[in-house]
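As a starting point, one isolated chain is supplied in structure tokens, in the form predicted alone.
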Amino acid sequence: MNGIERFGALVLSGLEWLGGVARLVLRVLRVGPRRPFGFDDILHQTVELGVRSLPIAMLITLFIGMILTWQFGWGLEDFGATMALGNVVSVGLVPELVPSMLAITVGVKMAAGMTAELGSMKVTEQIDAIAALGADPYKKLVWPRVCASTLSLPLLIALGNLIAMLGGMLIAEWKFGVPAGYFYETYIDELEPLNYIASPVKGVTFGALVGAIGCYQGFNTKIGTEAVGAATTDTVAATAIIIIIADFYLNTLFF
């Protein structure tokens, strides 16, 4: 009975958390599009979340392309089919690995940063001060961050697809003797329009989830300096789990 009670409490807390995130999203969608649109705040957050994540995104996707190409090349080499390396690698990288890995790494970094920043503002009562001055904290703080993450992540994924292809091209020619031009041609030929659509759709979805979870955790940080660290840790776990689940359902939708 104790185990059943603990499981029930866990399920209820999870549903309450999902409801809180949904309420935040609905409120942001209601107040965000109103004037003023806050383009300066959105641009500032895009630089903070997206532009400053470029180095880590490029490094991760470069090695993702190299690792996947090496693994597939090692398997195809036994069958004498290394010339099909571009065909095999492309369908693994573009619609799946690059979007999901960048969301789990760079996206989680974005969400944790939002939680830490907003959590510190919550602890020091800056959010209450904004509301006391007559401004809507959701409009001022949440709307720019959600817009910036929703815009930044698909752009990082688009760049990551290019970097991953270059990494795969490097390994294919250096290790398996597949000419770079032939690897590129087979890489592009194998991709269907649905693959090109799936990648940015996943990027937009993951970006919106990252912004919503990060801001929700920050706004619901408990009072105390230790609470900020606890909220940030919870954000990392929650964001990674939600992204994996969303990735599964998006794959069932597209493929």
Contents of the next structure:
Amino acid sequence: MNGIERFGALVLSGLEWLGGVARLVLRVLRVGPRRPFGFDDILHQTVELGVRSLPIAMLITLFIGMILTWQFGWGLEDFGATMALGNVVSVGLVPELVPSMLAITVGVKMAAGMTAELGSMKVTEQIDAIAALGADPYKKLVWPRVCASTLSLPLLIALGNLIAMLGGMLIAEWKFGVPAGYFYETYIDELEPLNYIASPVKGVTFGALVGAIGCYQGFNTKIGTEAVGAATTDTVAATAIIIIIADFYLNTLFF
Amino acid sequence: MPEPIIDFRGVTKRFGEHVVYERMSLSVLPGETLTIIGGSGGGKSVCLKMMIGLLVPDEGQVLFHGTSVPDMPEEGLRQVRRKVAYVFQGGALFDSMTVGENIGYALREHTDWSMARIEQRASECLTMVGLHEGVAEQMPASLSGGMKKRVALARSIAIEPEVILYDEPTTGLDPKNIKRIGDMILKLQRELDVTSVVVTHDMPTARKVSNRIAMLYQRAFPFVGTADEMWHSAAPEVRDFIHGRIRRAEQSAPAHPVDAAEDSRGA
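Form predicted alone done; form predicted in complex with the partner chain now:
Entire complex below, previous chain first.
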């Protein structure tokens, strides 16, 4: 197989994979909104995926806020413009860094968890057993997970925005002598309505992608426990790449 | 001859290049216990999965009470799966649920029974498979292999099916548990008057529970008959299988593990 053939095969397998994920999404949209809606399962998954991710999300966003403020403060100090820290940091954090960093860390963790869990269920024939008992595995397993990740990621991002701002405020006051109240005012002043929209829209999109990719990879795990590990590793890479591409596309739409 | 409950007509099934069945025909008659025997990796489980639409044939027909299973709409397929219970090889119990919840799963799906009634039914099913009620509160991970198989049996009978499909019910069990599972199959057959299809390569179990035995060999069932007919068969492939001799053609043909849910409609 020469280089061109290899590249062609890679493109084809990528397209096939995207087609598979799209088919899963369509099927879930068809069977999911039917009665019973499965609120209990959605709530359970939201707790599993969202609430249990709270500590890691808070830690990450606190440090993102502190690092970005430190970096910008260091740059602005040369121009005597540290008082503009709030303005600069807010447009970096709210529409971009908090959503994308949380999606790549917490979102990828969610997707990998889904793949590992569903992959194990596939290997032990539990997914077949659900179908054999007359239930729809897409409704029972995929729908609650996709709903939970779509719901919890934007909420984590909203909270993350707050924590990142507090982190920034801490560094601005302690390191660069910018009063916290002033930092807050300039931070909020700089944000336009589009920034407030971009952040949750990105959260919902990334959440849906995380759920769809995590579940698709789990349902398509090959035979054997080794395959569960391989599928989970692939999920980490695939989710991160797709999130970055989706982030770029959303930025071109919003800004 | 009575009308078959499940009927395979000229079924061909492939997984990529690997042909599992080629123009295979087989009938399951009402009230009987049909045992499917054959070498490992030959596709015995594939046959069971086609019966309830978990896998679809590439050619030919799979009929349930005369209706094509692969062509059924979703609701029709759901009804087939209500009537045909499947006992998976490893039990396939849901890890996140208690034993009682596992047994009540199909009841929650197919009936509007109260939780108390479902729990009551789960206890009855546990008693029927020789387990005490207290097991209902345990998680599947805390059960032994033999207990898991019996819980899987209990789950399969909870909804009072017409047909029970057993996928290698004795694999991985000690002789005592193999005997117990064999007795259980006979007991359920007698008490519930169900039709059973048992996939196994355990010859004593096959002989004990079967009304008829179908032998899978080279992508079809060249032998279908009673246990006695099988034991007295002069067909070389049947004699070889009974005595555990490996034929040259089989030696050179690698067994292909089959990704059962690869083209599954349900999963």
